[in-house]
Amino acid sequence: MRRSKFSRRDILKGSSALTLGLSSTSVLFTSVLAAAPPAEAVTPALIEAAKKEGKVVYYTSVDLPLAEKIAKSFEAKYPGIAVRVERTGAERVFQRIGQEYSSKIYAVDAVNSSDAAHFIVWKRDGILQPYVPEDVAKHYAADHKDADGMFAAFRVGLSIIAYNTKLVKAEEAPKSHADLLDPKWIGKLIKAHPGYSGTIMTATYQLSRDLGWEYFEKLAQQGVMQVQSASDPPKKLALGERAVQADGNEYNVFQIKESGGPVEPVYAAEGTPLVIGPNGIFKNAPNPNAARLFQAFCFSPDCQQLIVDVGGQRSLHPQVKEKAGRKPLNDIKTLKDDAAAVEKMGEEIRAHYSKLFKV
């Protein structure tokens, strides 16, 4: 649940708002400070201070292999600073930090979540530390970063339909969300849960808003295999446990397909849910210098290209190139993200969904 020092309804107070994401998104954040702090370069002094701390603790919802690759790349660039990765679903990341902070346990330095609504709560509660890496200041558009310098869009993900090419012919594969309601898919679908995955929470909000809860009511009658993480459907799809995924990470589908796995992505005719995954650091970070250095690294061209090439993610850094063979993000019809609405309606979405799918 999205607990904070304030009521869930006490939201979006402040004098200005920011839209985070692509032109097709609508994610609102409040401005509670006068302005973002100036950009900070990575200096020898920062590196030395980070080495004295010796580690950075990173809570993230990206797939563990990608999180570990990011960690190893950082450790290779900055020997002597270890990255401790704590990976779980975005909603669990949020709950864990809430529990730790309520007990005055300050263990986390930097965080990434696939649910941008979490940053609304953390910012509103005053527990984020403003910090603007040079790459964010120089290369990220205003609508891709928080106005007060609290966070920026580390990654963009999509929640997509996909199918197993050994079990489904291309001409028979679903082309839309509506196609998933065809009786021929009864007992052949798999999807993840919004109570565990931030990606699926965001996707569930967008689809319920644009297609109505009637869509999910009908989908729930299709004998869907329910899993937790948005990473699970592509993996089980590749194993042939189900023929079609109703939702799940695009990046896992890329990884499996590009390694020779029998999966194929589908970008729904109605539009594909778009998920912004920001990065931020905490005011009470136990390793504040290492946290800043790690945050700067995450937005560097090297790391951003890594999450694209190896991780299958989408980047908003203009110097990063999309990988050949993948459909360009600008060519995909996406649904509008709205983190403020997800923050406001998260509990309702989770409860309604669980009732429909009886989980």
The other form holds:
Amino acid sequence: MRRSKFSRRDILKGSSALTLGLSSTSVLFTSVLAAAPPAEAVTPALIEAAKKEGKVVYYTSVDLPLAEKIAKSFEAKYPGIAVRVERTGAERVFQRIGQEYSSKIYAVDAVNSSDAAHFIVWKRDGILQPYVPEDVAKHYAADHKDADGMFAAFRVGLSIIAYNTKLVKAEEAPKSHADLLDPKWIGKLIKAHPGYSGTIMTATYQLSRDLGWEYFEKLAQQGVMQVQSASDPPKKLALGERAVQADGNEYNVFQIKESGGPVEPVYAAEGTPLVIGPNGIFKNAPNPNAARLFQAFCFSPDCQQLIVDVGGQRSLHPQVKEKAGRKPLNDIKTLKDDAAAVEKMGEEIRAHYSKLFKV
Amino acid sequence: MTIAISEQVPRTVHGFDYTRVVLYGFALALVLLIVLPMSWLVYYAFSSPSGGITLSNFTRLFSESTFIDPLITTFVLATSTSVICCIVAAPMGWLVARTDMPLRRTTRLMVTASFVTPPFLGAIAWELLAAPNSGLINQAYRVLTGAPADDHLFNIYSFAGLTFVIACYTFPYVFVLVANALDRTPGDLEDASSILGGSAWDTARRVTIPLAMPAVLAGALVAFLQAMTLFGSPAILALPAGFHTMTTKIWSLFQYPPKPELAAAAALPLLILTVLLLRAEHMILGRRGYAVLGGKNSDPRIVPLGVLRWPAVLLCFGILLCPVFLPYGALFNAAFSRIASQVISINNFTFHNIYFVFFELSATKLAFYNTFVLGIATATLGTILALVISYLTTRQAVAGHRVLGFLATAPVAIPGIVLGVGLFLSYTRPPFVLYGTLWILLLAFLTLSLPAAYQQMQSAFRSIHPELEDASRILGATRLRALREITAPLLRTSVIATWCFVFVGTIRELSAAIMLFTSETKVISVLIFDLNESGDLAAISVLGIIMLIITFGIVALANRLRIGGGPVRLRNY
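Moving from the form predicted on its own, what structure would you give for the form predicted together with its partner chain?
Next comes the full complex, and the chain you just saw is listed first.
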């Protein structure tokens, strides 16, 4: 049964063969009340105030080495302000913030989540701080930022199929999600968990919407190795533990491939789930100035180029160049993202998933 | 000084025991420590998310296969682990305590090493060794036999694999209990048997084994409970294999949106089962004399093994390969290798992993600081608590001492993660807002380490016959003086060993910590668990090795403290 919330056109759009790129993304960033505060430049006064606070606490779901690189690059630009990275899966980040806030513990300054639905909840709960860095105001399309200035798309990634080139020949590699259901992949697949990873939550929603839950029902019969983080399948591929990942971060595959690891991305014929990871800061941030400075830094061309070059992410900043050797985002057929739907159906997706995969 | 006072005061006051006030104070603290979170647990188990009393949590628990399956899995897992541990550890304990096998001291040290190895670290190391495709052992197997690329010798991501790994780090509990019992059993009973014409086998069957039996049974029980309440190893190995144990199931119930009611209900059967087992243990052991260290004593008798001496050593070290040598080797390999599944060579040797942990990972320093503070505080407070409670219960010093003993043992039945929730519920509201501070973790670790510490101290107390104290008191000493001059010196090594025991237990605690930590109060075990979920095996290896070095450092330090007669021996673990 199709959920009536989505028009047939949405679904067709999502699965149509045409390149969608990012122009059609996101119900997420539209708002009835367009009341974003004016853009704020990074002033010496802000830097001074941030330095007085001396630190910023960043909860993020981006892969740890990359998160620490972002932190180090911020610390290099603004000496005297230490970044403490708190990395776990997006769904855990969400749970942790909920848990802390319900106990009135305000430890987090800035947040990044690969499940954009979380920002809908935080915004609705009124715990986000409106703040629009100059870069966001000038360079980010309306589709890619919150109309009320609460958050903007820090990173874009894909959840892709990939394989270990030592274990699988290119011609034998799967070309689509349907290919993964071939009996020859029994015991050879690995995938991450939507109860942990925001990327996989988003991807599971999109795939179950466009391919139907039958796809997951069949996939669950393939003896899949179940890991938690979307960063883990590419790492296990590189180790040679499994031959093919059914889902996982594109950016880790890039990182491993570009450092000589035996992995190769696959862009599925049905389309690849598109994952948007916004950044925001909190109203009750313990280091409000450092939080602003950090948020501004995250959307600067420097940082955006860093997450692309080193991290293998996709950026929405128009000044950022894609790295040579990677398939440009606009050439990839992606599934349509819909954070609002993920927000509504998250629990159902989790329950359905654990019923099928037993964990 | 005490005597001088007692001579001056009137005779009626002489009888008043000031220690009693202190003792009741401790009792109260214990009640608060354990009863408060447990009450919340029970309350939640019987309430519905919308409030109100209900049995629906239990109906779901015993009707839905998503709960029944983990329940059965856990029971089978705990039973098989317990049996394996006894089969492996009891003979080893005997070899080390009662034979002339060479390298006995080294064997004990190695068992200690496996004891102090955090089970989750062992599980991760065994992933490196026996993951079906990338595991080093399976790679070696394919190279040596020419087996095809997807063939494997071991699959650690399986029920058998999980049982094996848990047994690897649980058997020391049985070993230590057995070896200790045999160490303490005086040789004169066996001598008597020999003198009266009993053969070596008769002596073993009629004297040694019955004397060791309580320890084996107690060990089996501890192993069962340990396996039942373990969280880290199942979370690491069972989830990739596609099944849940009770602990991982309970943990998964706290994923968003959290269902504490169901989790509390799922924890209660474990609690009840443990209570029953403890009752059973009491019935088995209750009638037997435990006191083997009295006023008269003689050395244990050593059995000569003859030609079997070296095969016995081989057997012990063959067993120790699994919990110690192989996993440590795998961790070292991963720490210095560019790719964790490749054996170190000139091409892939790297210091990058170490650099990453110390200079790039921003959580490292704080996690170490928190772990240290908590380890020391928990060990100190836990030992004091255990000491007092075991004194009260073994000497039956206060009315209601049985309740105290029960309370001190009860946390063994509470999966850390559930205690974590109980504490979370208790200490996130006024007047005690402790969440987000190290205090709540301290309470959790203290509660969790209490049963083990209590068991240690209790067996130490039990092995000292009250006749020694009684003699002192008959001669006019107060209870405090008897404690200070008779009991304390006899207990010193046990106290220090318990301190170390609690310390190493605390720094490896994961399941409660994972519920209670915030970014400011992260500990190393949680950091390692986080890293495992994103597959950063190299960083884990570095952190794990550092953790092991710290642990061994503490143990060695305790070992070097020369108190009274000689060094503290690790046998007291």
